[in-house]
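Just one chain is shown here, as structure tokens, and it is the form predicted on its own.
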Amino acid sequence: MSAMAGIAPHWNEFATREELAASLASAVADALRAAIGRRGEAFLAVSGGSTPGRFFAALSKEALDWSKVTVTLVDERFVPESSPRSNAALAKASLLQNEASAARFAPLFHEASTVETSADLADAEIRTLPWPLDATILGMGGDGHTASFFPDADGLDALLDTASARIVMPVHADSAGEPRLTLTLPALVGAGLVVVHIEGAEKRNVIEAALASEPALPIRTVLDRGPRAAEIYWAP
């Protein structure tokens, strides 16, 4: 995987996490409520993990007719809901509270014996949905990851192909520590928001670093290959 000469992230920095979950939750609102307006409905895909809590919380009390949105994540575990480590509980329990009740919830874990059917499973499912996404949140890892594309991911360029018929693929990766599904790569970046969420200065000098060196981890690859500038978000 090699590096690439894309458009160049724009960056919104504030003084306080808080600050932060309130400006990115009026942004996505703003976003949801023009698709709204423009086809009838608005599709979000959110992130898993700690970082978004507030970010959630905020989003969760924006008025506007969540009745017509969906929301699904930009990857999962392949754990029930019933498992603490499920992004699907998460969410539910962290951003469809509130006004966001309302809104229709698309998970992407299936029951299945494997967690190459439970994909297939997702993709056949998610297709129905209102396709393209409106708004993509996506966190980072320190090792440079976002969404499961995990630096030793079996298949990693597959997942990474702007070409890709699939929405939803398998991933192995020994780092994970469990098999995951994540949207593809052109399911992500084709939304109309992207944003890269993170939080405290490690994280921060991952993206720097990844934005100036080759050859490219995932979130550099995320970040070079969408049609528009993905915007970041950052606190200390």
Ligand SMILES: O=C1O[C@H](COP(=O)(O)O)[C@@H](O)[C@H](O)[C@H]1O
Contents of the next structure:
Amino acid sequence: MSAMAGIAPHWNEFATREELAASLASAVADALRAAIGRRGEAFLAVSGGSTPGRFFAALSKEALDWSKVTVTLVDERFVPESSPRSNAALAKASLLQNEASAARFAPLFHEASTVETSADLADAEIRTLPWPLDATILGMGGDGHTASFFPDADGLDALLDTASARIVMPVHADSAGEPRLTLTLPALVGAGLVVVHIEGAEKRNVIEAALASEPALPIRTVLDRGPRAAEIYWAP
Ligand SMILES: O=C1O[C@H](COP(=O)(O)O)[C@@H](O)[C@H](O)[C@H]1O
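Can I get the form predicted in complex with this ligand as well, since the one above is the form predicted on its own?
The next block holds the full complex; its first chain is the one shown before.
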């Protein structure tokens, strides 16, 4: 496995989660506007989970030409959109609203009997999109996972391989609940803007410990292997 240079992330700290959401939405909107100006379209990958709700609401109201924006997911559970655990359902309900309702959405979940087949279908579809990503918005779990790179995932090295030819891969991890689909490390960190959006003292402790010591948790590996410094957005 090849390794990229590790560049220390840059911290953006806010007094409140509302202030974080407004600032992050503004930064992402700027990145999308710049991409549209440069190449006529923009490509954004967002996370699911409980953290991005305020950010999604703020970003959905940003004025830009959303008809030229494609939105996909950093990762997804192997569940249909009817499930309350679907990241696609969350993105559609919270981000693809208001101004952003004009954006195109590309899901990772595809109906199939196995997550492997679903990942093959997603990989074929997602690779037709306008790569590279202009912005990747990662989250992080309390166990140090980001995207669906769980510390106990089967074949974690392959998911985190900087030379991976895959864009979407299936994930099995006991700690994850259901199987998952994830964008691979090079697909995620190739974005012009890579953000880790975390909130609360516990997640701050986890990422600070991960950045300071070995063994590397997945969040640390992702940040170490990116070609440019990531932006950490944090509020208590
Ligand atoms: O499983 C997931 O969890 C992480 C973090 O979620 P949160 O609820 O602690 O905010 C998220 O980034 C990822 O997209 C999601 O699939």
